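In structure tokens, the next block holds one chain alone, the form predicted on its own.
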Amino acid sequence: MKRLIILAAMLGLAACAQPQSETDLPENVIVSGTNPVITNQFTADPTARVFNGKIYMYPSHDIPSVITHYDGSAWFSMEDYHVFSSEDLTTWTDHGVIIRQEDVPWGKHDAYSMWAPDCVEKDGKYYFYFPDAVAEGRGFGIGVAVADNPEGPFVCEPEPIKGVNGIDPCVLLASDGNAYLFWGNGRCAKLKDNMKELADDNPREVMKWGDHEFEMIGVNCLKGLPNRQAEGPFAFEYNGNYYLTYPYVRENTEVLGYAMSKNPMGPYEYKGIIMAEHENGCWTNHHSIVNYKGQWYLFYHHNAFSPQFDKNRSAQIEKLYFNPDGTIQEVKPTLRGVGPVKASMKVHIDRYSSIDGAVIEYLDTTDLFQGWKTVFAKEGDVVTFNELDFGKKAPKKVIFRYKADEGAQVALRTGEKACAEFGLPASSEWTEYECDLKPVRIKGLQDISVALCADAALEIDWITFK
């Protein structure tokens, strides 16, 4: 102990003090620029569109279940849409609800089926699509509500798209001057100008279901390529091609696998894969593509905030990146997101970039909401966060929330530098303290590193700088 106190004198060990408390933000406001993006509620099947210089997503809203499958096991239930609105993919506000299902004049409802929808402009005009169970007779319709701002207040129009029985629309504006449908797993049909019925002029195939015929509208994008319980289809367009991604089940859980061509309608090649199976097995993952500001970026979601049940899915977002062929390169899910974050804000260390040693549990395992914690318990010990913002000015204190029953000693590095090294006093309860970082000068963008020096019962919740 004598040695390490000798070098936290060396490279700025300094007493601890309470810090000031963080101003409020409203309730509507969530601050998170890794994943999950939304702390506050689940947000399956999100659809990112850029709006006015932002991001708006469009998820469905996982709720705890209230209905059945029809084996007897919870099963998805989705009773209403929120749209959500960020300028840098960290800040999020909520606008709110901007559908429910009681909202719906030809849906049931009762289905708690509003699954994934997505939202386009023409002409100014916001054109938000959804799937829903039709009141009267079986299966599902998809639907069109109307709104001049992005936010809403939507409209519904009183009936569903004719000739459409489905879920999971996508809507692609492309080059040609026209606007297709996509929904169900793989089916694309070309729309009016009033973006709210089928265009006539769509082809026309008749199918077979055991001794019955109908007819169905439109292409099945998806003939011939892998479709496994193919469901959520996204298209869109990128440097003359166009790219129809899709989730699909390769064994047992559904991965993001994708096909392009030269034609909207096709046909299409299938590719390769986006993004593989979910680790922890979790069943669904289901996406969206968007450019922001010349980056591109993956949409998509996982079970982070309900490990138990998988139907309970939050949305998550990290950088894409094509080939010069066009093809995109398989994306790997992160914990630490896209999103830029100030030194100054709350780091959650837990939503780490690498981990040596330490490990991740629940803040509160009644209310995973609440978010995690790390764990040291080792000399060695290790959680590294990339891509901090420092900014131009060095900051003076750096503050942690930690509880450790008889204190601890950290160090804190920026890449394989050592900074400075601390004692934390004993706390049986979360203790926010602040020490001083002089003589350390921290600017720029930096990834940053905490280590436990000596073993030692440790958790931290965050650390800020100021």
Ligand code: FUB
Contents of the next structure:
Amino acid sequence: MKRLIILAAMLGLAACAQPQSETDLPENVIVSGTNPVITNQFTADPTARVFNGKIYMYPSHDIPSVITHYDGSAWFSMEDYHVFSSEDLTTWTDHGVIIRQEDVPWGKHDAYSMWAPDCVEKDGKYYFYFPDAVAEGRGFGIGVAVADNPEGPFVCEPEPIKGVNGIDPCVLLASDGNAYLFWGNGRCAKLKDNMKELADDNPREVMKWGDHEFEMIGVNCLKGLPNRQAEGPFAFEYNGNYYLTYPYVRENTEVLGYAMSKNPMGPYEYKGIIMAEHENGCWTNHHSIVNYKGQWYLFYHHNAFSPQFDKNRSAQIEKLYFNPDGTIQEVKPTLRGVGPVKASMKVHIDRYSSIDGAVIEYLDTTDLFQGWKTVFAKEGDVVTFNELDFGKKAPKKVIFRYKADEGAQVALRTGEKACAEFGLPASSEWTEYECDLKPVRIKGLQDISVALCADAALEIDWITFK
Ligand code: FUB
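In place of the form predicted on its own, output the structure of the form predicted together with beta-L-arabinofuranose.
First the chain shown before, then all remaining chains and molecules of the complex.
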């Protein structure tokens, strides 16, 4: 047996084995495929980058509020950064903390102000840009930390970038050979080749604050465009156009808008909305746009795991499409997200693609990271979960994790077709119940629906197939 295991390991067979369930996975691996993407902590302001064929996400890391705003209200509290990576947008590895507020030589070590970051690669080095409250003086500086690998270890530069005060850095590596730093409210300046300082030939503007005159380096690319409380600029280049995308307040809360230009430093022309206000009133949104394996994606955030406090946000992903003229089609937030979900995984149907009658509730109101459940009551209540991957081999069983005081009759459909009905016995506790799927054979990518056949109180946590 031992010889067989060694042979299997030599052939790489062990490495190829698929995890059977989410619970078999190491602690730092998160499987979701749906929104929110990361389900074990808050992940705001997600910047996605592709390095070495993998997608890396550098979000900021909200925690429950430990500091208060000047008006006494609970406020953003962020003490460190994690980095996550994925090859399939479903299975995410949390590489752990890359920088803590105590590691920043020039930062205020108890400010909890590690807001939206970015990371870019140049000549084999990874440059991580992050805002932090400065220890000396007031406001935010932007720091750089450098690593040989996208997951670190990152080493902080001793000083923040000189001439930059503000938040939310984004670095555009433009096809003109220059790197441009965008930050704050759409301000942009060219970086030196060392990626750590502003170039000497940047334009300079003299600004006035009351009687006080001061000089700002670079240009304000959002001057004259819709920009009320704009922040979080994310710039990228595609098909000969530069895009400056940014959150701003259109009415009461933030939308994601964008402008286009033929030059990295503008002038930019406003083009419209990428994502409208969050319907639940979550005040901020913050995003990045990335092409991974030929598909464009919008990474953004929402307060799904913290509906009562919108400063605890979570990263979500949607597909993004361009029109032939280069403009961007508006993106709607979904629960289903973009990651492939295998029928053999726990399929959380509460991350539905469509719903009729059934309602979604938190599983455990004392620990929202436990996720959600689908609550059925009336005959015909139904949820549909799109693009569930059954692979080439039809499963023989379906397992429901459910509760139903009096039992319930449910139907499983693929597309429009009802394919099987199951009687779930009465259970007031969460229970896993296995039903025979034979002779139904479900293969390939399928939209599946779960519907209640007759009035009953039924709650489903997840279903899975084997
Ligand atoms: O995460 C803190 C701040 O909220 C970010 O820097 C802004 O873009 C907004 O998302």
